[in-house]
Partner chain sequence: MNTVLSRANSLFAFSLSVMAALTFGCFVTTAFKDRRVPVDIHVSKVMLKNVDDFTGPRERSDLGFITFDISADLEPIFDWNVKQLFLYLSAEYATKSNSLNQVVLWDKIVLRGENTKLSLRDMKSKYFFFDDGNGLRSNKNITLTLSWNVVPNAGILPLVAGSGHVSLPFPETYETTKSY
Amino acid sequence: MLSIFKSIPTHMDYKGQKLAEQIFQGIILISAVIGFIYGLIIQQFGWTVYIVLAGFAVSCVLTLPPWPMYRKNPLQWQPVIPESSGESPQKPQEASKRKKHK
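Put the chain from that sequence into structure form on its own, the form predicted in complex with the partner chain.
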(Lines of atoms letter the chains of each structure in order from A and count residues from 1; the text may use other names and numbers.)
(Lines give C-alpha, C1' and ligand atoms only; values in the text may rest on other atoms or scores of the structure.)
Protein backbone atom coordinates (compact mmCIF):
# COMPACT_ATOMS: atom_id res chain seq x y z
CA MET A 1 0.00 0.00 0.00
CA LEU A 2 2.90 2.30 0.74
CA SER A 3 4.04 2.21 -2.88
CA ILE A 4 0.91 4.06 -3.96
CA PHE A 5 1.80 6.98 -1.70
CA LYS A 6 5.38 6.97 -2.86
CA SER A 7 4.39 7.30 -6.49
CA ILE A 8 2.46 10.58 -5.98
CA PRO A 9 4.83 13.43 -6.84
CA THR A 10 5.10 15.94 -4.00
CA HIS A 11 8.20 17.87 -4.90
CA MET A 12 8.48 21.64 -5.16
CA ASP A 13 11.31 23.63 -6.59
CA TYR A 14 13.54 25.74 -4.35
CA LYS A 15 11.77 29.03 -4.79
CA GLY A 16 8.50 27.22 -4.21
CA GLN A 17 9.79 25.79 -0.93
CA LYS A 18 10.84 29.22 0.22
CA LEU A 19 7.43 30.59 -0.71
CA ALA A 20 5.67 27.76 1.11
CA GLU A 21 7.72 28.36 4.27
CA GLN A 22 6.99 32.07 4.22
CA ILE A 23 3.29 31.39 3.67
CA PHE A 24 2.84 29.02 6.55
CA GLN A 25 4.96 31.04 8.96
CA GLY A 26 2.98 34.15 8.11
CA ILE A 27 -0.40 32.45 8.47
CA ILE A 28 0.43 30.89 11.81
CA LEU A 29 1.91 34.08 13.24
CA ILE A 30 -1.10 36.13 12.15
CA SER A 31 -3.53 33.61 13.60
CA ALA A 32 -1.48 33.55 16.82
CA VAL A 33 -1.69 37.33 17.19
CA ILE A 34 -5.42 37.37 16.40
CA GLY A 35 -6.04 34.46 18.76
CA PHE A 36 -4.07 36.01 21.60
CA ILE A 37 -5.90 39.32 21.36
CA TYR A 38 -9.31 37.68 21.04
CA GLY A 39 -8.64 35.34 23.98
CA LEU A 40 -7.43 38.28 26.07
CA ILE A 41 -10.61 40.22 25.32
CA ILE A 42 -13.10 37.45 26.12
CA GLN A 43 -10.86 35.99 28.89
CA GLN A 44 -10.92 32.42 27.58
CA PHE A 45 -7.67 30.78 26.56
CA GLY A 46 -9.55 28.00 24.76
CA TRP A 47 -10.44 30.37 21.93
CA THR A 48 -6.79 31.30 21.43
CA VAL A 49 -5.98 27.62 20.93
CA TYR A 50 -8.92 27.18 18.52
CA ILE A 51 -7.83 30.12 16.38
CA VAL A 52 -4.23 28.91 16.19
CA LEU A 53 -5.50 25.42 15.23
CA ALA A 54 -7.60 26.99 12.51
CA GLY A 55 -4.51 28.81 11.22
CA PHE A 56 -2.64 25.52 11.29
CA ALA A 57 -5.37 23.82 9.26
CA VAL A 58 -5.43 26.62 6.67
CA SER A 59 -1.66 26.54 6.23
CA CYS A 60 -1.78 22.74 5.96
CA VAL A 61 -4.13 23.05 3.02
CA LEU A 62 -2.10 25.82 1.44
CA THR A 63 1.41 24.42 1.79
CA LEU A 64 1.32 20.64 2.08
CA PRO A 65 0.01 19.70 -1.36
CA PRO A 66 2.35 20.71 -4.21
CA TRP A 67 0.24 23.41 -5.81
CA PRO A 68 1.37 24.74 -9.23
CA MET A 69 2.43 28.06 -7.73
CA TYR A 70 5.30 26.23 -6.04
CA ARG A 71 6.56 24.84 -9.33
CA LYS A 72 6.99 28.06 -11.25
CA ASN A 73 10.79 28.02 -11.20
CA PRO A 74 11.96 24.56 -12.09
CA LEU A 75 15.66 23.83 -12.27
CA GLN A 76 17.20 24.32 -15.67
CA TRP A 77 18.95 21.14 -16.58
CA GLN A 78 21.46 20.97 -19.37
CA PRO A 79 19.98 19.65 -22.62
CA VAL A 80 20.48 15.93 -23.17
CA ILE A 81 23.50 15.25 -25.34
CA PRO A 82 22.62 12.67 -27.99
CA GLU A 83 24.54 9.46 -27.54
CA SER A 84 27.19 8.52 -30.08
CA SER A 85 29.98 5.92 -29.99
CA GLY A 86 32.73 8.37 -28.78
CA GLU A 87 30.75 9.85 -25.85
CA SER A 88 31.47 7.25 -23.16
CA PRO A 89 33.44 9.65 -20.77
CA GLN A 90 30.43 12.00 -20.72
CA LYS A 91 27.93 9.30 -19.74
CA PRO A 92 28.99 9.02 -16.10
CA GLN A 93 28.73 12.82 -15.85
CA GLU A 94 25.14 12.73 -17.05
CA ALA A 95 24.31 9.91 -14.67
CA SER A 96 25.70 11.87 -11.70
CA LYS A 97 23.78 15.00 -12.81
CA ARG A 98 20.53 13.10 -12.94
CA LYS A 99 21.07 11.71 -9.45
CA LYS A 100 21.04 15.24 -8.04
CA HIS A 101 17.46 15.77 -9.11
CA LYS A 102 15.34 15.14 -6.00
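Based on the form predicted in complex with the partner chain presented above, generate the structure block for the form predicted on its own.
FYI, this one's just the chain on its own, none of its partners or other molecules.
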Protein backbone atom coordinates (compact mmCIF):
# COMPACT_ATOMS: atom_id res chain seq x y z
CA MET A 1 0.00 0.00 0.00
CA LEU A 2 2.77 2.45 0.88
CA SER A 3 4.57 1.70 -2.40
CA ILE A 4 1.73 3.45 -4.21
CA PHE A 5 2.50 6.67 -2.36
CA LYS A 6 6.23 6.37 -3.06
CA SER A 7 5.57 6.28 -6.82
CA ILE A 8 3.79 9.68 -6.76
CA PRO A 9 6.20 12.49 -7.71
CA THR A 10 6.49 15.17 -5.05
CA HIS A 11 9.02 17.59 -6.53
CA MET A 12 8.63 20.76 -8.55
CA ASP A 13 11.44 22.64 -10.31
CA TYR A 14 12.20 26.33 -9.79
CA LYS A 15 10.53 27.51 -12.98
CA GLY A 16 7.51 25.40 -12.06
CA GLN A 17 7.38 27.04 -8.64
CA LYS A 18 7.43 30.46 -10.28
CA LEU A 19 4.66 29.45 -12.68
CA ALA A 20 2.56 28.01 -9.85
CA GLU A 21 2.99 31.22 -7.84
CA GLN A 22 1.94 33.35 -10.82
CA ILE A 23 -1.11 31.19 -11.49
CA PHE A 24 -2.06 31.24 -7.80
CA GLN A 25 -1.79 35.03 -7.54
CA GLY A 26 -3.61 35.54 -10.85
CA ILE A 27 -6.58 33.39 -9.88
CA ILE A 28 -6.83 35.00 -6.44
CA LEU A 29 -6.68 38.49 -7.97
CA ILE A 30 -9.26 37.73 -10.66
CA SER A 31 -11.65 36.06 -8.21
CA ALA A 32 -11.29 38.98 -5.78
CA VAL A 33 -12.12 41.52 -8.49
CA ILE A 34 -15.06 39.48 -9.77
CA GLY A 35 -16.29 38.84 -6.23
CA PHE A 36 -16.02 42.50 -5.29
CA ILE A 37 -17.89 43.69 -8.39
CA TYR A 38 -20.59 41.02 -8.05
CA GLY A 39 -21.01 41.70 -4.32
CA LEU A 40 -21.21 45.43 -4.98
CA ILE A 41 -23.88 44.96 -7.65
CA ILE A 42 -26.14 42.73 -5.56
CA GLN A 43 -25.22 44.44 -2.26
CA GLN A 44 -24.22 41.15 -0.58
CA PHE A 45 -20.76 40.92 0.96
CA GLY A 46 -21.26 37.19 1.55
CA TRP A 47 -21.15 36.49 -2.19
CA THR A 48 -17.84 38.34 -2.40
CA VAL A 49 -16.39 36.03 0.22
CA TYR A 50 -17.84 32.92 -1.48
CA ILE A 51 -16.36 33.87 -4.84
CA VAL A 52 -12.94 34.59 -3.34
CA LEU A 53 -13.02 31.27 -1.45
CA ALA A 54 -14.00 29.45 -4.65
CA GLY A 55 -11.06 31.12 -6.43
CA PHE A 56 -8.79 30.06 -3.59
CA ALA A 57 -10.01 26.45 -3.86
CA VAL A 58 -9.51 26.40 -7.64
CA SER A 59 -6.02 27.89 -7.33
CA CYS A 60 -5.09 25.31 -4.68
CA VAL A 61 -6.20 22.45 -6.91
CA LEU A 62 -4.21 23.89 -9.83
CA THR A 63 -1.02 24.81 -7.99
CA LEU A 64 -0.46 22.60 -4.94
CA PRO A 65 -0.08 19.18 -6.58
CA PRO A 66 3.13 18.81 -8.59
CA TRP A 67 1.46 18.56 -11.99
CA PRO A 68 3.73 17.61 -14.94
CA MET A 69 3.60 21.19 -16.26
CA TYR A 70 5.55 22.24 -13.16
CA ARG A 71 8.29 19.62 -13.69
CA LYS A 72 9.46 20.44 -17.23
CA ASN A 73 12.83 21.98 -16.26
CA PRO A 74 14.59 19.64 -13.80
CA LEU A 75 17.69 20.92 -12.06
CA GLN A 76 20.90 19.35 -13.38
CA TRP A 77 23.11 18.45 -10.44
CA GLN A 78 26.88 18.35 -10.74
CA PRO A 79 28.43 14.90 -10.58
CA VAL A 80 29.93 13.76 -7.30
CA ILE A 81 33.70 14.21 -7.10
CA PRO A 82 35.36 11.38 -5.18
CA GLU A 83 37.59 12.52 -2.31
CA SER A 84 41.27 11.66 -2.44
CA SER A 85 42.31 9.43 0.45
CA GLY A 86 45.37 11.41 1.67
CA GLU A 87 44.04 14.94 2.03
CA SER A 88 41.41 16.40 4.28
CA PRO A 89 38.70 18.24 2.36
CA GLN A 90 39.14 22.01 2.48
CA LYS A 91 36.23 24.38 2.19
CA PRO A 92 36.51 27.02 -0.57
CA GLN A 93 35.91 29.78 1.99
CA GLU A 94 38.92 28.70 4.05
CA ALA A 95 41.15 28.59 0.99
CA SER A 96 40.18 32.14 0.00
CA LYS A 97 40.82 33.40 3.56
CA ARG A 98 44.32 31.94 3.53
CA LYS A 99 45.12 33.55 0.20
CA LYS A 100 44.02 36.98 1.42
CA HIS A 101 46.23 36.90 4.54
CA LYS A 102 49.47 36.02 2.72
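Keep in mind it's a predicted model, so treat the numbers as computed, not measured. Positions refer to the first chain, counted from 1. Only the largest set of C-alpha atoms that superpose within 1.5 Å between the two forms is called the rigid core.
J.: Is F45 among the residues whose Cα moves by 2 Å or more between the two forms after superposition of the rigid core?
T.: Not so; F45 is displaced by less than 2 Å.
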